[in-house]
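Next up: just one chain, as structure tokens, the form predicted on its own.
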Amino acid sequence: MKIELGKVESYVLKNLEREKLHFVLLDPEDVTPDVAGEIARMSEEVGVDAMMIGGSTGAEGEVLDGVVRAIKESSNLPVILFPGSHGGISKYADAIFFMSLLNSRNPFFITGSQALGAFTVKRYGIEPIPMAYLVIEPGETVGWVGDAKPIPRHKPKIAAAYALAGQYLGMRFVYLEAGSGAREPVPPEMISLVRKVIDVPLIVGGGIRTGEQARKAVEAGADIIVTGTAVEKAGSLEKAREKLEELNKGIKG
């Protein structure tokens, strides 16, 4: 039986045929719906490809719904949920990264939370996008909340092994995550080795604050760069736009 890809996944894959992509991640705990809407509008204007919504703690319910709806009203970018648990699901989103934290010590974050949220995703008609999620040292909040055993930064082969296992398990994307607000992004050497061994799109996020860091990740082999904290913490909407433009230029040239 042939699996038909959803609209959002097809959109992502089609765009990847011509350029590297930039996704902006917003945490509903850190932005109001009004600010989220403005950031989404600016993101679309500067060439960002999709909005991701989620967080490690508290990003659910009315708070989540409010931010997702504001983004949908302010831009035409697809909204992809990036849930910290089965509670991080909004019926207003277009798609959800249905992800498994493969290097967690706790089975709940590998398959348990996914089972609890599966029927909700189906009931809401949200497009699921299977993804292998790997937390890289230091891991920050997501590493602690997800009870991860962070992959050491100087051990790229471990990351590559997990990534390939994720692909062989049927996951259609791999995400290397250094953690929101990490002092340093995922090392280029790790990105490069993972890219060499997998055949699915590679997403990299965490600690990417400058256009130069984004460029190095792309040159190492990342297909999609996720930024968030640098935009959320810019200090003003004007500075947020400047940061979006800088990051987007680093990714797309």
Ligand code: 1GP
Second form
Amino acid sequence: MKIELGKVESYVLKNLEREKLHFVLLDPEDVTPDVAGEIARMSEEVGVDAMMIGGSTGAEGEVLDGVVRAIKESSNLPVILFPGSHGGISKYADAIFFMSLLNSRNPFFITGSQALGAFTVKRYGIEPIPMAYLVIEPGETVGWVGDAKPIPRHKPKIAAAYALAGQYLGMRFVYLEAGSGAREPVPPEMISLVRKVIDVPLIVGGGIRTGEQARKAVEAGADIIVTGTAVEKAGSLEKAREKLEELNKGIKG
Ligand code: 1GP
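Right, the form predicted on its own is done; let's see the coordinates for the form predicted together with this ligand.
Expanding to the full complex; the earlier chain stays at the top.
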């Protein structure tokens, strides 16, 4: 028996052979389908690699479906779900980060919600991409909702230990998450230690607002940068485009 890599994961790995990647995260609670479609179109033009859709509160049902469909209609970028729970599944998406919040105190966020969502993912034929998800201080909403014991910012070794455990458990990506809207992104020292210890691609997000911050995260060893708030809250579509360009340049040089 052999599990074949899906289309989206193969696309991500192939792009990673060439350069560092930029994923743009939209929370269906914060954007209308029209705006989401417009941001996806601009993201594709600017050179973003994928759209991620999800949120910790209310990114479910029709609200979620509407945003995913609008993005599919306006761009060719893969849409990867980034669910807060098994409620965050849309049959219109291409793939789903099948993620486990490894440093949660609550088994619901480690394996419980995953079990509740597994059959739905299979029924819809969405490509699951196994990912270790680690919440770093301050953790913001996802830290609170996910009942995480956020990893202290000055303890990179704890993050590295969890990340390696994730890899040894078979997860094919590791995500260091400072939390959406975090005042400071994940510290570069933590990114570099985790990068040194694991062999799978490293995703970093939360609080990355400028091209300079994105560049620092990449220089420290991040393979994929996720940005959300900076683009969503840019103020206008024109400013969102400028922000996308700035962030993308920081990531890809
Ligand atoms: C949140 O890491 C992502 O899950 C993105 O965070 O909204 O702060 O860019 P921001």
